[in-house]
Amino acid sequence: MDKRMERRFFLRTAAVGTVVSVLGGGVYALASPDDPRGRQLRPDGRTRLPPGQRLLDALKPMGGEPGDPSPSAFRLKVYGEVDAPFEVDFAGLLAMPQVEQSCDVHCVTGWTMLDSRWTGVRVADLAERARVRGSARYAIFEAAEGYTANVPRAEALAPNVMVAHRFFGQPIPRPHGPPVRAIVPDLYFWKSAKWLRAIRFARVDEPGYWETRGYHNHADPWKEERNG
């Protein structure tokens, strides 16, 4: 299935809200529609379950061109509109201040997993080490095989945005982008780039892989920003 067909399939199933299998993968059970967590309010007053979403009980692997999953081969570069660009290996990432957080994941295809748990380093801490310039307005997450995702600076530096290396206390499983991926929980999950290689801070916006193929440039789940 080519990328255009994948996109139409994804958005069609998101609208219908009934397909719980992934392309070429397994079947995932719907969580109870009466799960009270979905009706809980976030600190910003919005419900935890965005409109048009259904609850699943597990994180679904959503494809993508895989990178090298080996921690020994991992390097993360932080560069662009910064005064102190740097590169860190996996051990160096683990040596930085670590945070563990529980967050909800929202996929543009229409599923949500509540209370996923990740461990990693806040992007804000990486940005502080790199001394991001005031001229930087966007963070561009760069991943394997040329995949990119663009996020406004203010949202990329939010306290819940991280470079994660563990999922529920274990190394990130292969379908989900190990050894390290971005986690941007308040935007649709395609912004949380898997097999992460770099974070580049930029003066101007640079729409990423899916954004240049018709997806919304911002991707707010509560506004249902699916299409561009």
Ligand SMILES: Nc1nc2c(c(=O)[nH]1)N[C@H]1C(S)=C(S)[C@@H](COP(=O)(O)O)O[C@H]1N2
Contents of the next structure:
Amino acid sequence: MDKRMERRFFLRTAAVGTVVSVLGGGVYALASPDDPRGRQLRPDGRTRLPPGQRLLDALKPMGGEPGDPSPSAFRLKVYGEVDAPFEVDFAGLLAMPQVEQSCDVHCVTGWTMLDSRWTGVRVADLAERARVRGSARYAIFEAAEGYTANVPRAEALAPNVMVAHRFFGQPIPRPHGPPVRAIVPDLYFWKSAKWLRAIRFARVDEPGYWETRGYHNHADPWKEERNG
Ligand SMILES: Nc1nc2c(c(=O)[nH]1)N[C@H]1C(S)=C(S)[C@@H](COP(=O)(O)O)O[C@H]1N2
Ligand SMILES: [Mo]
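Next up, the form predicted together with the ligand, please; the one we just looked at was the form predicted on its own.
To see the whole picture, the full complex is given below, headed by that same chain.
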């Protein structure tokens, strides 16, 4: 079994309520299946816990090729199908309008974390500053070591989509993509690129790292768009 299949297997078989150690990594508590938050309805009428998911109390580090975590080396480029491409360093990102939001995140391997808390800048604000053209139909999130994820324009510009530099008020911990990662809460978490370097707007779709390796191109957790 490759690592991803092992993780999936683990999530299907571990007993709810137990504390378990995964692949020698961290220790994760499975939240209670009776946690009423999972059954709450979102403003769009969908249940907070998507089908086939179970609750975890924390983000599980899912790996990936890390980038440089230091804020001083950080640059974010916004470019492509835009009239005013730009680049900001970490201070430049902090100088933009900041939002803090709680959101739920859903990993395709079967875990969901409710009420994760992030601080950062809305992708919609970055797009407005870059003057994204009407012809741009996709946002391509570009991360360290060539990792990319594609998101349709309208979904990338949703108000809960952000580039985050804080997690529960603290700098993002190492495994989770510091100094800045994308958060696209309403698609499976593989669309949320860690160690983010750039957002490129594109006229033509460009399936990314996982989308070219058998995962669904869109990744809606409520439609269980897991595999292509
Ligand atoms: N740069 C980069 N970002 C990435 C990945 C990756 O391998 N590289 N993995 C993705 C996947 S598959 C998931 S599920 C989430 C996991 O984020 P976490 O490790 O913070 O839980 O990050 C996504 N972002
Ligand atoms: Mo994932």
